[in-house]
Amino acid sequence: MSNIEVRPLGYAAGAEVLGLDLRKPLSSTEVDQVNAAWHQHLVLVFPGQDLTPPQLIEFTGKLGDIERNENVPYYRHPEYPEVLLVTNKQVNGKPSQTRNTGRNWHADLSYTDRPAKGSVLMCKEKPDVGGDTMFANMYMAYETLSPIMQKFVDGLEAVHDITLIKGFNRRDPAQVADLKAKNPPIVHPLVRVHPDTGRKSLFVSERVRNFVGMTEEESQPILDFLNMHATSPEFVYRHRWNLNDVVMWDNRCTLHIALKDFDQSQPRHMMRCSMLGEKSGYVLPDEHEEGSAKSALVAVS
């Protein structure tokens, strides 16, 4: 009999899970309980879990198929490709390319055709204060739109672009060129139906360039509104990290942002595993982009 206790941490999202030692394999009952809590609270916090990379991989693998980070191969753990290192510590004597990762609102791997199902982040080192992460409930973001706006966004497709990662073009130029080649702009529905809960959520972020069939100029005011609405304080849970916290979020119905609210001379070192999500995207053909541009020119000529 499992002794799991789930304590809500926020109204919009977030719950603390007690009574589990993630260094040990989860039973099927425990997996079911974690999944139930995950679907209810979207973001789960497992405090006091000092995991090794293999233990983090094993826990993540109990909840979904493991992502091997092939789309971002430069930032992986040298021995465990399933583990992405999010750190401001030097790597090979150079500043880490992930030291400013996550500085704008996003869903993990939305620039691929299989955005992450979920992610699990382990805090190994942290600054004295700050370095928080905020999560937004995208169910609430959709459900609080007016019926007319819901009908409008239900039919839109969004173009997600890796180059809109904040600070992306300040990374190593050779790596940037390769990442752009590996990850061309990709299209996802703006509104997605969660495969487990059946609820609709917005799939928008600050890494969306435009909507299919619309110019960037036409798209931007709509994107500005949706991103502002989706990250309203009443939809957000802010996590203040403790050492050895493990935080797991449902990437299909949340956004998150890593805050730069700490002394950058102090270490912030995290390990992240992600689960493969459902295939939902397609690469926008070049001729489609050209056609949209031509249509816009015709419209104003």
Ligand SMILES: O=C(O)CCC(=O)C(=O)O
Contents of the next structure:
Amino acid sequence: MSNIEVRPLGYAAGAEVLGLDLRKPLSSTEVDQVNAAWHQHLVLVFPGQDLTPPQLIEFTGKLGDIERNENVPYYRHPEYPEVLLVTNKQVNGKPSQTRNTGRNWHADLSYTDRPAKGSVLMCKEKPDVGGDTMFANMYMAYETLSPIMQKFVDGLEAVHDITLIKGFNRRDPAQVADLKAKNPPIVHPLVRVHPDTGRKSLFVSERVRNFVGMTEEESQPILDFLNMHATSPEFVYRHRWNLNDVVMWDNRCTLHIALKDFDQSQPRHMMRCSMLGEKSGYVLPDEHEEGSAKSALVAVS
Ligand SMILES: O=C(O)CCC(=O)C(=O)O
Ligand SMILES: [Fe+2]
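Now that we've seen the form predicted alone, could you pull up the form predicted together with this ligand?
Below, the chain from earlier opens the complete complex, with every other chain and molecule after it.
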């Protein structure tokens, strides 16, 4: 018999889950309860969980297949490639390139053919104040569009481009070249049906360059509108981290952004483990070099 308590933290998303010790393997009943809460609240916060990397992996593995970060094989935990280090602490004596991870609205790994199902992030060290993460509900984003706009976006496909990660081109040039080669621009439907809830959600982000069959000039105003609409304050839950918080979000129906709202001289150190998503999308021919709308037009013709 488990004593899980789920306390909503926000209207759009977010709930705190109490009464679980994530250091111990979850029972199948507990997995079902966590999944039910997750589908309802999209972002779950498990406070006071001081997990080791293997415990974080074990917990994540109960809820999905573990992502091994092969598309972005940098800043992984030296012993556990499943764990990504999101940190502003030095790594191998150099400033960490994950210190600014997640600074624009996104869903994890949308620039791959397996956009992440979920991600689990644990706070190991935090600044005195700030370093918050915001999450936006993409069901609400879709459902609040007018019927005509829904019909329009239902028919669109979006080109997700890794180079639109904020600060991407300031990363080490060898890494930039490697990441571009591993992750050519990829097309995903702009509206997706969640496999577990059956609800439609908007799969937009600030990492979308254009829509298939439309030029960047045509796409950009629509993208600007959709990104602004999707991240309206009333669709957002803002998480203020406590040490040893474990936060799990559903990338299939949320976007998130990591805010630079803290004193950068203070350490912020997080461990992330993601769940592999379903296979999706296709790479546009000749997109590798240009990422141009010209080749997007070729793809639909
Ligand atoms: O550091 C954070 O708060 C989140 C960074 C991020 O986007 C991620 O870990 O997926
Ligand atoms: Fe992220």
